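First comes one chain, alone, set out as structure tokens in the form predicted on its own.
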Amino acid sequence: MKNFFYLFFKSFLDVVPLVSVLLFFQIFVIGESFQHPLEYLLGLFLVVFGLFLFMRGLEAGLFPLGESMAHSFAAKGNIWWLLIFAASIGYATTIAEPALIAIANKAEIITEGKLSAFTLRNTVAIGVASGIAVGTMRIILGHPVHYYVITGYTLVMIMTLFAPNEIIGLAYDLAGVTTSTVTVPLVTALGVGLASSIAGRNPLVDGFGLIAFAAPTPMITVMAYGIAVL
């Protein structure tokens, strides 16, 4: 019990600057009391009740998921299966991603069905499972992040000169919610549990700066799509 409020991680202490500034402009700038001030207290528990549960269940399952997969396909050398294993990890969390399903539901109904939420969810998802093997197989052979990275930019870069202007900023924003609440957890797991389980490779230097993988290739991936389609 004494752990249970110990979490309860620190988990109020994390709300209490957003709490701040929504009470900040609500009693000092719009100058209006709260009507229902006993149902925001609830939400508010709600919320850091949730926060709470969300973390624990991250600490307790699919962070050590994750690592304990990624020793595993470490330890049998089998580099086809763990580029797939990464892959399937990246396309499955993104199009489970809440953000991406929601933007991607509005862009249908702004577009009045000329892009479909289902494309481009599964767009989406295919770019950041490509993006993902291949930070997978840079943590394989050891090389420096940053030319990855670089050069993924640099083909975003290319396609924005050639895409339609209509699809260049659901594009960003698209793989902009990628890394969120369900790829995240994962993806860090798989890149920090790899790095240990290979030797040379060091977890903070090379396990991390997996999840940037995930960024650029949705980008490209989307601009594509619109060239194809409108």
The other form holds:
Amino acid sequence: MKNFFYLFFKSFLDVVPLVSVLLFFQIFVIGESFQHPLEYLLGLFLVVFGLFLFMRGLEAGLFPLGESMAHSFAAKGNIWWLLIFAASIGYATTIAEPALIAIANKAEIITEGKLSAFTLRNTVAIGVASGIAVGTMRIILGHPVHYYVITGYTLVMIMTLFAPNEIIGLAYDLAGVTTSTVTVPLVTALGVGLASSIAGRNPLVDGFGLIAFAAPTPMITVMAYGIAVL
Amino acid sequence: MIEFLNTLVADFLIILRDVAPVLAVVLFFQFAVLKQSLPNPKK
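Moving from the form predicted on its own to the form predicted together with the partner chain:
Below is the whole assembly, all chains and molecules, this chain first.
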């Protein structure tokens, strides 16, 4: 019970900077009092409680499970299954991202149906899946991460030259939302777990960097989709 | 208050639906490919 309160307090401390910024601007810059202080307090409590549950869920469930599966795949020694797993995790977590769903729906409305929300979500998810698979291959081969990232963004720049103007901003934004709540914990656990189970790999050097692969590839696939339909 | 609780339950169901594909992938690979049980299932 003591541990529960300590961890809850830690979650509260994590939210303090954000609350301080909001309070400072509301009171000292805008100079207005809060219209519904009780509702705001309840909302703040829910944010802290939600963050507390999310962090405990990651520590107890997602991180150990992701790492344990990465260890098991490395022990099994079948690279193809590992790559299929990495791509599937990338695809499934991206398709579940609430921010992606919101932006894709908005894009369909704004373009009056020229861009389909369903196709857009799948295009982004396929981009992330291929990026995570390439990133996993990079960990297995032990190549430096920056070679891949530089190549990825060079391809993004080349695609930008050919993509219609209407899709460029959307493609760049969609790359950002793919690395959100659901994707990051599982993909990080996969990368760190894999790097710590392959001989000669350092979890710090080789394990991190997998998330970086989830950004340029969806930009490329979404711009390709834009070239095809706009 | 009832409206607030309704929103809370609806949001919870949406999250369950969104997380279902992730759970499906993890469970499929754990049981069908790796042929292992979940480590520390209680956790």
